[in-house]
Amino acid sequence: MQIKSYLKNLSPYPPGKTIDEIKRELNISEKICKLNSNENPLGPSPKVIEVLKNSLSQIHYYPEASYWKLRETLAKMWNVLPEQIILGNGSNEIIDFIFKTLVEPDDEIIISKPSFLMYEKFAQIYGAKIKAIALTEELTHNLDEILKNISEKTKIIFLDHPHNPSGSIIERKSWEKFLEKVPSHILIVIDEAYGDFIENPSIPLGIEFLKRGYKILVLRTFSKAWGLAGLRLGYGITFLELSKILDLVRQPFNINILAYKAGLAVLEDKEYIEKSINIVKEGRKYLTEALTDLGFKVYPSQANFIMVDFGERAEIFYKELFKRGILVRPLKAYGFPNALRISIGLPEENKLLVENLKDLLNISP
């Protein structure tokens, strides 16, 4: 048996620890404060819970293969054709479809370094070459350097926006200048997993540029603001020529029936999604100000997390918070050994984090 040579150095994606894993590791039964995986702190929508209860008796059936109602609902939300929507088992699966469709071994993709690790993982799986471009000093995508590194072999440029793990965004003028210079044979993937949390109304979304005719695929997920991380549901929006091919490489029934029903239900719960977004915006502001007051550098974020520079004490803080049942994400794997990424939690969780950091700093209330 001959394993593909380019898979020999493939390492697994490092997921955030789950609550059950932490309880086993720490041998505790107390509540865990989970601020490590950018999940929705509110839990699922009540409408989702209700529809899932009512759908359990149907799980012996296959779902509708076209998922037409969900695609139609999303199309109306974004004012595109249902045929432009491609559904995936999480937005990760859409990335897989892109590689299956466009990338041959030895083709190139361009990513920022760091960014969402799965872009690199899929490139390794499909034997593509990776050009990793360092971020700017402000921890934003370095669009000028990306343009300089485009070659005839370049097939895809991945841009997570807001960026993970910094939470940074790109201004409109920078987007427009960049898009005008990218050759038309290259697909630009704008990953908006955290796009719902952008507070600045002047920051454009990828859908705007797709409608203006650029070769773009916008990635969206139900895992963050929409509270369905455990059901794995994501989608892409792109031009018809590409969406038709992506749908051909999609396996039948790739979305399970519960994820499909839950997606429809949460899209109807306007109150829930508004509350989800507001709690992040308010918590992001609170944590940014509180941690800045403690003397830490907090990078400006438009996502549902903040990246904080704790200096040489980052690992100590991570381990001590972990012992106390407060989970945050170390960023050593992203190239920031002195930083931690903190997901925005409920108000009481955010306050608990700050109080414990004060305690670790020996600061009295």
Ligand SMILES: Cc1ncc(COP(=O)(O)O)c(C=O)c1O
Contents of the next structure:
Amino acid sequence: MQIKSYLKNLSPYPPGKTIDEIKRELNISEKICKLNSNENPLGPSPKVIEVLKNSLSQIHYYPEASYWKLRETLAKMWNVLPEQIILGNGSNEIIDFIFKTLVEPDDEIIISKPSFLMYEKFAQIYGAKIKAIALTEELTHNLDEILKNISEKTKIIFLDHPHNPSGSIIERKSWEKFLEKVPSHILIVIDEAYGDFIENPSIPLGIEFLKRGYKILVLRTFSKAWGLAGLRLGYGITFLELSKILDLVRQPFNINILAYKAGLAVLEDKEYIEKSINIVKEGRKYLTEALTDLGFKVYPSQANFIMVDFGERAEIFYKELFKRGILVRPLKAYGFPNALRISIGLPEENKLLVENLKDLLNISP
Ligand SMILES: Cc1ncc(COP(=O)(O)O)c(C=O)c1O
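Show the other one: the form predicted in complex with this ligand, since we just had the form predicted on its own.
The complete assembly is shown below, putting the previous chain first.
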């Protein structure tokens, strides 16, 4: 058996630990404060729970293959055609479809270094060359450098916006200048996993540029603001020529029947989504101010997490918080050994984190 040569350097994705894993490791049964995977701290929408309970008796059926109602509802929300919506088992799966459809070995893809790790992972799986462009000093995508690195072999540019793990965003002027210069043979993937948490109304969303005719695919997920991470549901919005082929690449029934029903239910729960977004905006402000007051560098974020530079003490803080049942994400794998990424939690969880950090202030690395 010969494994493809370009799969030899594949490394595992470093996932955030689950509550069960943490309880096992710590041998505790108390409540865990889970601030490591940017999930929705409110739990699922009550409407989703109700629908799921009522749907359990139908799980012996396949779902409807076209997922028409969900695509139609999303299409109305974004004012596009249902055929422009492609559903994935998490937005991760759409990234897979994009590679399957467009990328041949030796094609180049451009990403920022660091950014969401799955772009690089899929590039490795499909044997594509990766051009990884360092972020600017403010930890934003370096669009000028990205432009300089475009070649005839470039197939796709991935931009997570807001950026993971910094939470940074791109101003309208920079977007406009950039998009004008990207050749039209290149697909630009604007990954808005955290797009719901952007507070500044002057920051444009990818859908606007798609409608203006740029070769864009917008990625959206139900995993964050919509509280369905465990059910795996995401989608892409793109131009018809691409969405049609992505839909053909997709295996039938890639969305399970419960995820499909839950997606429809949460889209109707306006109260829940508003609450989810507000809790993040308020918590983000509170944590940014409180941790800055404690003397740490907090990067400005428009996502449901903040990246904080703790200097040499990042690792010890991570370990000490972990022992106390507060879980945050170390950013060593992203190239920031001195930083931790903290998901915005419920107000009491955010407060607990601050209290514990205050308590740890005098600890040595
Ligand atoms: C930037 C970014 N894109 C996509 C995803 C994946 O989302 P999903 O759960 O929809 O696969 C994540 C998850 O953390 C993310 O940070």
